[in-house]
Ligand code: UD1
Amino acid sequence: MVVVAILAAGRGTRMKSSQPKVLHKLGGLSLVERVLYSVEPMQPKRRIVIVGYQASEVKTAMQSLPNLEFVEQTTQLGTGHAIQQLLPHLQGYEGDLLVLNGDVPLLRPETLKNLLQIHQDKQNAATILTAYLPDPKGYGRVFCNGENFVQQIVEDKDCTAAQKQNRRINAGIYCFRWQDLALVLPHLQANNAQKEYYLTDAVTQVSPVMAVDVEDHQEILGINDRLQLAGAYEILQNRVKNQWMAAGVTIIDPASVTIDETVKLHPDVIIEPQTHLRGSTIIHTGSTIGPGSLIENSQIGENVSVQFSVIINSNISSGTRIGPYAHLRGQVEVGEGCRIGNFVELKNTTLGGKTNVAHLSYLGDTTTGTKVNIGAGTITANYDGFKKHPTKIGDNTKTGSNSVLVAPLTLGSDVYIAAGSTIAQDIPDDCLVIARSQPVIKPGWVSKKRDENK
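Generate the single chain structure for that sequence, in the form predicted on its own.
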């Protein structure tokens, strides 16, 4: 049984932002959300976020997350002071407390699960996460015996020259037996230059305390400024892209591609340079995405090609070609074997199989049958200034170049719309429709006008 407490009360002045540090985004999720998701596999009994700076804004941003509690630290007097705020909320609790930082977002769930497992198996009073850093300057050093029981924690500024050779540092992640911690929390002292109460002081007052080393020291990196935020995103992206390449996905230029962790890719997908995959996107086998494409919250079928295009909240069936420079948004459904060409925009539209919208067209709130051909420059006039209206187009219908379809409108099957027509009434099956105004021709008008203006 474990309760998780996340320290999220700090302001983060080095971010140079009016927004609380823990709400800054990293790969589509806030820093504190990432910390929360890292503990989900542990199924904690309670999840408590300790808030302070702009507490109401932090609460509002996280209100959609289930089973979350907030405790306020009205004045920020250190990590020990933050955990002291839990005393009235955990009265009578007899389990363990896992303490995490809201600005340390790269911890893997496996790392935390291992920390808790060792803590409980060894029946420790406290277990701390440690790491070996290539350059530990600025970090407190952890000194252990041969069985990894902690003997001493020394701050960097207090280390002797010999102690500074130790590269094992305190990561600031703790697991406590709550009953032991609750006894020492009220007695913490602020005998330091910052006049703050440190949780590390509590660690030295309980026993036994064990250190658990994290294999990848990048997991414990904290975010204090925008440069570190960018560095964390690069680490996160390397993890994701390495995972997919190992699973059989080709990424031509990983440095120019970004992929959210929530994206799912099947083997033999090819991701071209300058492509960005977001949200709950799924891409199936044999599809080539990019170069220069953005796909968000969309499903892409097998053997689909997408070039220099944007697809958002849409589903694309197998064998379809999209782009270059197409924009699909707002619940577009594209059938099998379709062609969506250059400078085409589709919004809230369903296309039947083997339909072509090859270039320079806009279809909004439209449903087509199969084998429809939309000529260049065709648009649906779906908005009357107050409401959106639907257009329905039957199987095998073809629109000529520069057609305007004024919704609400239904075109039957096997209809031909002549180029340059404006259609504002329903059309039955098997028709040719010509809706052009008669031209007005005035011979000699140009030369007459020229003479008048000499």
Given for the second form:
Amino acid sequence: MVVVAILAAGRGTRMKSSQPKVLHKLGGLSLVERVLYSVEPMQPKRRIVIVGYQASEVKTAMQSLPNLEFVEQTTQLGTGHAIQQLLPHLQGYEGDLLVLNGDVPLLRPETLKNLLQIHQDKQNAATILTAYLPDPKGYGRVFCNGENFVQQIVEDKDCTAAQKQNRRINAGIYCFRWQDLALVLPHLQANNAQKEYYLTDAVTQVSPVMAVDVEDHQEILGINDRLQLAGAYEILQNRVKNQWMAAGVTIIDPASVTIDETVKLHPDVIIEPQTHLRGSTIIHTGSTIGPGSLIENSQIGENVSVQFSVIINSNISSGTRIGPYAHLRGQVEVGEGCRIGNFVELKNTTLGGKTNVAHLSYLGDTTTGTKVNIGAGTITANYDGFKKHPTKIGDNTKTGSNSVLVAPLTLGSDVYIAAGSTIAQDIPDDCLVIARSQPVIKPGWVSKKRDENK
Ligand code: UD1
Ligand code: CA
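Could I have the structure of this protein in the form predicted together with this ligand, to go alongside the form predicted on its own above?
Full complex below, order starting with the chain above.
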């Protein structure tokens, strides 16, 4: 049985922000949300977030997350003082307490599970996560005897020059047998460089305490400034991209690509440079995305190609080619084997299979049948200044270049619209429609005019 407490009361001065540090976003999620998700697989009995600096902002931002409790630390007197605030809330609790820092967002759930497992198997009073860092500056240093039993944790600011040489650091992640911790918490002293009550002092006052090294020290990176925030994003992105490459996806130039963790890719997808995949996007096998494309919350079928285009909240069936320079603004359904070409904008539109919208068009609130050809420059006039209206186009219908389709409008099947037509009434099946004025031709007019004006 485990209760989780997340330390999130500090301000995060080095972020130089009006926003509390733990609410800063990393790959779409706040730091503290990421910490929470890393404990989810353990199914904690309770999740307690310790808030203080801008407490109400932090609470509001986390409102939608289920089963959270907030405990307030009204003045921030240190990490030990923060955990002291739990005493009235955990009276009589006999299980373990897992303490996490709200600014350590890259932890893997397996790392935490392993820590808890060792803690419980060895029946430790406390078990802490440690790492050997190439540059341990700023972190608390952990001193153990030969068997990984922790003897001392010294904060960077309290270290002697010799102690600073120790590269084994405290990650700020701890499992405690709560009953043991509760006994020592009230007696912490603030006699240190920062005049704070350190949680690390409580650690060495219980026994036995074991240190467990994390394999990949990138996991325990703490975010204290914007540089570290960007560094964490890079680590996160590398994790995601490496995972997809291992699963059979080609990413031509990984450094120029971003992929949200929520995206799903199938083998033999090719991601060209400068491409960004976001949200619930799924891309099926054989498709090539990019260069220069943004796809958000969209499903892309097999063998689709998308170049220099933006696709939001849409579904594209297999064998379709999109771009360059198409914008699918949302609620767009494209059938199989379609062609969406240069400078085409689609919104709330469904295209039947083998339909082409190849050049310079806007279709809004439109539904087409199959094998429709939308000529260059065809525009649906779907807005009358007050309301949006639908356009329906039957199978095999072709609109000529520069047609204007004034909605609400229904064109039947096998309709041909002549170039330059403005269509404002429904057209039955199997018709040619020419809706342009007859030209008025005046032979000799120009030379006559010239002579008059001499
Ligand atoms: C802490 C550890 C250090 C460890 C490092 C790992 C202590 C004394 N030191 O140092 O050994 O190497 O984390 O990242 O614990 N917080 C509160 N209330 C407070 C103070 C802090 O809730 O009164 C929260 C902060 O919001 C933050 C977390 O505790 O989420 C850590 O605080 P921070 O000041 O960043 O501690 P470090 O100096 O990094
Ligand atoms: Ca920190």
